[in-house]
Structure formats: C-alpha cells, structure tokens
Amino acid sequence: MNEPKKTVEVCFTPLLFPEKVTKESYIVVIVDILRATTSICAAFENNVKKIIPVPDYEKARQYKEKGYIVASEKEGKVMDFADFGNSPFNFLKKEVREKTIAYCTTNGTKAIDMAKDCDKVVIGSFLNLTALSNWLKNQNKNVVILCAGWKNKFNLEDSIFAGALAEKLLSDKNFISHCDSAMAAIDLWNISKNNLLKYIEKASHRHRLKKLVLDDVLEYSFTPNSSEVIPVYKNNAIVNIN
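Could you show the structure of this chain alone, in the form predicted in complex with another copy of the chain?
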C-alpha cells in the first residue's frame, strides 16, 4: 500500500494559524519576506552562528544588557538599545560572522514564537526557496506555511512566497493540498513570478519601506535561490542545519 500523502497548507496571517498544528505532526515554515526571514537566511549565508528570536522588546533590551549583539526594530525603525535593525544587509557584515544575534521585530519573530511548540520550525525566504523545498520533500511530514503578515494582516510579499513554495511541494506526488489559501497563493505567485519587483510595487509594505528609505533591500529580498541554508528553530534558537 502507498503511504498517505502529506498535506500543504498556507496561513496568510498568524491569526489564522490552526490550533491542530501544535498537536499533530507538522513542519511549520515561517515567512516574513520584508524582512525577518530574509535577514535570517542572509545571516546564515554569512556564517552567523546562532540567532535567538526574541518575542518582545523588553526581552531584547535584556539581551543587550547581557552583552549579546541585538538586532531589533519596531515598524521599520531601529530600537534605541539595538546594534542594528532589520535590514538583511546588517546581517551580511563581517562583524557578525560566527556570532550569536538576539533578534526582535514587529512581525517575524512573533510568528516564530507562535510556532515554537510545533514539531519542527524552519525559516523560509526567496533566498533559500529551492533548497528549502528540496529539504521539505525529504522530511515526510505535513507542511504549514505561516506568513507573518503585517500586524496580523494579509500581505502580498509573504503570500506570493507561500505560493512559490506550495507550488514546488505540490509538484512532488507525495504532497497534496485541499487548502484554498494554498490555491490562491499559487495563483498570485504565477501572476507575479516573471516580474516580482514590479508586482510588489502594489504591496502596501513596500510603500512603508520606501518612506523609510529602505528599499535597497528589495532586489536582494526577491531574488530566488542565492542560498542553500536551512535555518531550523530548536531549543530557543535558530541554527543552520545545512
């Protein structure tokens, strides 16, 4: 008899994260393209040793007092106590190589915290799209793609990434989906994939970044497959297992 197929689901925001995920056997992929999960992939590409995701700003301040390198921003602005903010370019500097970074952001690290009791939690971005898809295909588990969104709202950039990843997984006959969100995400990915930067022009978060003069990260964030990292969350920290 054939083994039952594994399911692929997409949650467009943390508010839609299904309760069952913490009880059953799932891998949760955390997605915050602008910018936490892109930055985490960049960090491991740059040989950062470990990232400690911190769910609130008070705890992030405490990490700084303990002597950690701290990356933290709130609504696109660097926190006063932090070493730097949320741009992936900060995580590519040579000063952070082999170091541990405590990291707290508006949306991304909160989504990681929400999933922390799940069986396995992994970090996804366009940087590691194909590597992550191949790794997931070898895990033989149901997959939930959790978009961090913006303050619990749907956003386009996380959703098109979710579609890209869902489409790759469903091209493998061992995966199946009955999830309308996954179907919609795949359609949005197929509309946008030939010109991601143009498509993302209409995303509201892009406009927030532009106001903050931070949109130099866009081309980097939307270029697929520059990295083979597989950042996995375990024992309160994220490490690269690839």
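Alternative state: the form predicted on its own, after the form predicted in complex with another copy of the chain:
So it's only the chain below, everything else dropped.
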C-alpha cells in the first residue's frame, strides 16, 4: 500500500497560523527574508555556534545583562541595549564566529516563538533554498511555511520565497498541496523570479529599509543557494544541523 503523500501549506501571516489545516506530523518553515531568517542563515554560514530567538525586547535586554551578545531591532532600528541590529552583514563578522547570540526582531523571532512547540521548526531563506528543500524532502513530514510578514500583515518578500520553496517541494511526487495560498505563492514566485530585485521594488519593507539606509542587504538577501546550512530550533535555541 502506497504511503499518503505529504502536504504543503502556506500561512501568509502569523495570524493565519492558528487556523492551519495541517494537524499532524509537520515541519514549520519560518520565513522572514528582510531580514531575520536571512541573517540566521548568514550567521551559521559564518560558524556562529547558536542563536537564541527572543520573542520580546525586555527578555532580550535581560540576555544582555547576563553577558550575551545581543542582536535586536525594532522596525529596522537597533535597540539601545543591543550590540547590533538585524543586517545579515552583522552576522558575517569574524567577531561572532563560534559565539552564541540572543536575537530579537520585529517579526521573525515572534514567528519562531509561535511555532516553537511544533514537531520541528526550521529556518528558510533564499540563501539555503535548495538545501532546505532537499532536507525537507527527506524528512517524510508535512510542511507548513509560515511567513513572518510585517506586524501580522501580508508581505511580498516572504510570500515570494514561500512560492519558491513550495514549487520545489511540489516537484517531488511525494508532495501534494490543496492549499490556495501555496498556489498563489507559486504564482507570485513565477511572476518575480526572473528579476527578483526589480519586483521587490513593489515591497513596502524594501522602502522602509531604503528610508533607514539599510537596503544594502537586498542583493544578498535575494541570492539563491549560496549556503547549505539547515538551521533548526532545538532546546530553546537555533543550531545548524548540516
């Protein structure tokens, strides 16, 4: 008897996650392209030891008081107690190699906290797109792609990545989707994939970053397959298992 196919579901915002239809044996892929999940993948590419995702700023401040390196931003701006903010380039510096970093952001770390009690939680970005899709195919579990969005609202950059990943998974005969959000995400990906940087000019967060002079990360954030890292949430921290 053939084993049932695994499903792919997309939640365009964290508000939709509690309403997901996937109920058992699933992996959650957290997506925050600009910039948290890109930064996490960059960190492990740079041999950071561990990242502790922190859901609120008071707890992040407490980690700083305990002597941790803290990366934290709110709406793009570095928090006054933090060592640095949310740019992936901060996580690529030699000073953070082999270190543990406590990390708190506007959207991404809150999405991680929301999903932390699920079967497995993994971090997705364009950097590790193919490595992640191959790893997911080998897990024999349903997949829920959770877009961090912007303050619980839909955003383009996370949704486009969700489409890229969903398309890769659904190219495998062992996966299926009855999720309209997955289909819409794939359509967005196919519209934008030939010139991601041009398409992302439509994204509101791209212009927030531009206003803050933080948009130097765009090309890096939308470059697929520069990393093989698989960052997984385990025992209250994120580690690279690849």
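Residue numbers count along the first chain shown, from 1. In this text, rigid core is short for the largest set of C-alphas that superpose within 1.5 Å between two forms. Computed from a predicted model, the values in this text were never measured in an experiment.
With the core superposed, residue 23 shows a C-alpha displacement of at least 2 Å between the two forms.
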